[in-house]
Amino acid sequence: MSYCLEKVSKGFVSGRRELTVLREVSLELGGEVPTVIQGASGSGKTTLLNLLGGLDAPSAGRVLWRGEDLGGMSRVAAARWRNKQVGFVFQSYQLMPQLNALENVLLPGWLGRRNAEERARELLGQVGLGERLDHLPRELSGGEQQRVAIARALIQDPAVLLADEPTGNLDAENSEAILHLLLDLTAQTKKVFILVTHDDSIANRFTQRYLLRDGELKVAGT
């Protein structure tokens, strides 16, 4: 398995309170079968994701790359790992709006990958958007920028991608769109793919589901 959480919680101080958000959560997920996890606004996706691409650290358990335990690295190490290792896409895209399309999508390909530039033109081509490589990303639409986002996360060739209500600030036809694309992409290249929604009728595109409720994660339907 490519991830593997043994026992982990995650709490926030907010006040004089902790607020736990995870609760002893263990799950083994890796393979070819994208993954999709279920739940409320506020129920602990983003924080889990968070986890699992090394942008945090558990309160307390471990989660486990290929049997690294991610929380045992250094900040650089764990930087280094997320930029060869993990791709992100948002829900708010989070382009930068002075670079056009392919220059947002070179720049993890800036922190040490050669061809990066060929790469960019290669990826963009896939996603649709060969002839819109000079766009800024606000003469783009929003299918159009949550693309370019898509290929920026793709450029480094990670092993893993993470999505975070990547469809969220989409039309129904736009949103249709970029699942079937995500989920395109990554049954192509045979990565390990993580997407977190609160949207039923994302959520059941998806085999291997799991809800998060009240900081506890279950397989959907038990």
Ligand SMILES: Nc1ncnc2c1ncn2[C@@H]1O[C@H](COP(=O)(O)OP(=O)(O)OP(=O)(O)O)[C@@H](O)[C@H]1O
Given for the second form:
Amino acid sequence: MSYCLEKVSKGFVSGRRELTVLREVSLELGGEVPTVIQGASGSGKTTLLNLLGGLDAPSAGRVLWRGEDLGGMSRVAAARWRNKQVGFVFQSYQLMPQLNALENVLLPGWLGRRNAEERARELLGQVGLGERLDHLPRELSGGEQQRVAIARALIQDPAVLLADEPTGNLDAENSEAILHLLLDLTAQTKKVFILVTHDDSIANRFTQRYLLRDGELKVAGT
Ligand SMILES: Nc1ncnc2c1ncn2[C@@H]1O[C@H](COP(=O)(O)OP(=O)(O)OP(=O)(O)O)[C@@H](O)[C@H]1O
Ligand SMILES: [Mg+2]
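Which structure goes with the form predicted in complex with this ligand, now that we have seen the form predicted on its own?
Below is the entire complex, every chain and molecule, led by the chain shown above.
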């Protein structure tokens, strides 16, 4: 499996100023080694994940999925690719407040798959929420809401899981549990797993580590 960034640059124009966030970043993700990208606040971690997940387009360079340039896909094809191949987990969970746990997990599945409900129940069981199916987000703790978000990210059985500071709002014990769950579930199903964080103690748990600084991506420790 090949999934890579090829000399990707990204800049934003706001008003009359132009800000370059990423400069010719290249990255090859292919194996099943969980990857962490570390960087300070504002270094471009979320920007990088958005490009990887096709939520935003590079200013220059290409994002290649199995040799295909995401930038060359139509909007519909890109949306379909994202829905099928990519799961996202965010710091702020981003659950729909009016839907219960089961319904939140089902949401991406409604767009696609049969037997989604059975699968959603199974996933919620795997993340330890088998008894919380009909709880609304506000009736769940932060860690529990993040477990729902993880189940939602996995419902389409994507090839890639992208996590943006997924434990940023959790205490140490819950962070550890969520990280363990993410590493475990992605290893079991051989997904490409990429997590971004500013936090050393999280990054230390990964074998493949990169550092994002001044728009450049380097292997950590070099
Ligand atoms: N849509 C946008 N328009 C203009 N500037 C943007 C936009 N998105 C991000 N930026 C700028 O790009 C830089 C990188 O932002 P990004 O959100 O990727 O950082 P980050 O590493 O995820 O930070 P944090 O750890 O705080 O989440 C910031 O300076 C930000 O202000
Ligand atoms: Mg961010």
